[in-house]
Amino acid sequence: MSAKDMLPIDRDDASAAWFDAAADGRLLIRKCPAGHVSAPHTTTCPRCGSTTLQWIEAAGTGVLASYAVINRRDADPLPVAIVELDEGPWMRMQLQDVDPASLATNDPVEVRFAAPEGGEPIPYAVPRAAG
């Protein structure tokens, strides 16, 4: 497990249920009555427009559908991405355990939880082992 890089995220009473199945190695994410699932941070649907959701645990995989590489003076190469998660929705995080050269668009990944030096586990993602 790795948290290098990663900074702390602060837990209020909307996100507690997220970071106490974070800390079980859990991503969990929302879905409202009509089935529609969403990100953790959400608290509208996005497409229906409920206020009634609740969570949902998702496999914790996905693939890359975006990323980015943060060049920064006298520190490694920072990769950060948008996976999408095999349920639908998209999640911001860091990408760890990687070459930066060899990262693409819809490349298979998985989210692994590291807790950030003060914070508590959060995910980030690691390429998928094929098979």
The other form holds:
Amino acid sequence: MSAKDMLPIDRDDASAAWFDAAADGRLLIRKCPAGHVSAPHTTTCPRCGSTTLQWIEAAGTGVLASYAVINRRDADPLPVAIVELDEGPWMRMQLQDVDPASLATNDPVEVRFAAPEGGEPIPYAVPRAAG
Amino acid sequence: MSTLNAAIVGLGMTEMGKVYGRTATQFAVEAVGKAASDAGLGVADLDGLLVNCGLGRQVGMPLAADLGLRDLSVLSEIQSFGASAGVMVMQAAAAIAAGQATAVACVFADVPLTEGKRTGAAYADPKFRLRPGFLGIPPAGGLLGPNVGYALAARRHMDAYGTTSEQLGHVAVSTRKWAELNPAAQMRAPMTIDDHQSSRYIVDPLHLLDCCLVSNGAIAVIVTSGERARELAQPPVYLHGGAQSHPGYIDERDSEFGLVTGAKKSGERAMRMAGVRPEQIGVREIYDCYTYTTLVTLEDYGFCEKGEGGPLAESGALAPGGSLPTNTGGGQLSGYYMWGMTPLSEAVIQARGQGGERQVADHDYVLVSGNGGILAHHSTLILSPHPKEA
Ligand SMILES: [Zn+2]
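Follow the form predicted alone with the form predicted together with the partner chain, if you could.
Zooming out: every chain and molecule, the one shown earlier first.
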């Protein structure tokens, strides 16, 4: 786990509970009364319009819906991805402990957190053994 | 807009590229002045002004004062990112049809380049992106700027349809061949597929030569009614169809992000309004912030089957002499980067028949696309040198 390739950000009112859970290593996502699950930033359910969304804890596992490798001038290439959580929502995040040359869509990953100095915990994904 | 009766009558372009020491407003004033005089009008004849600022947000409604316009009946800032040029023309046409204005200038201006700072730094500058809370999370992890978003989109297309980097390279090479014929293009040296493949990755799968230029400058057009257009200085370019689509992708399983864009619905609506089919369109000016967007947009407009954009590019159809002339001024990849004004300006030139060495013989219908916000916003215009039959 490393926050060396991350930049610090602050929380705001809407994200405070999410960052508190992230500090405990728990990934929260949104669920509406009708059972529709959506990404953490969601404030209105895109399926039914409900604004009474509750936090639920995601399994923290998923697969790569897409991936890319940022070619940096003064540092190693930085792999990033769209992670499709098992519950369905997508989250865009950094990848760690992977070989950037052998990534593939649908690779199984799990989400972890690291906090750059002076900032809130930021999610990243690492490979997960299949099965 | 069933009573569509508008035409583009003036086009004004400033010097573009690494042009320093001028503000976005100064560029915009020059572009509007040039567009008015191109039409045979004075700036004082304008009664409508629509302004689209670029990333720097340095130009807006105060432009009216800089132009000395004191009695505008239409004035707004328009923001649909890369789709804005098409949106401005549609808004201008609607204002004219409603009798709210008679001559509307639509202008884009931006100065993302600073002398001594590397190209494109403005578009990946953390201070523009690192907001607190959820919006800041992807940038905090390194997903900063549009290159990453489009790389993730392109990868999905490559995975789903077998599109290859070489096929994206053919888009870059075809577009460069057009730029070689355009004196206003910034990148005119011949390019090969090898050049494309050996150019460094910006964000894998996108090489340097998959990515557009970044330019300072401004472009303006003047829109008026079809009747008035016929009394002015330039051959009128009539608006036959215009539409938008904002896909509102939900970021979750089964999203079409990267696979199908707003061009599909926007294109269908615009072509229905114009009463044309894709095979009747002689010239395509596609918003090409990346080679991938040209390819996926052509698919969505129906110029080939879904997923066949790669083989289409490889066939050479998009290049000079090909069956589907596309981005005939060199686009944003090799020409100049003025957001949606890049495809719109070249469309006006082609529709007028003023393309010189690069003029496409069949220019009865010219299609213009705009795309912004990483595939979130799309606009389509269908232009023609012939009046639209009622
Ligand atoms: Zn719901």
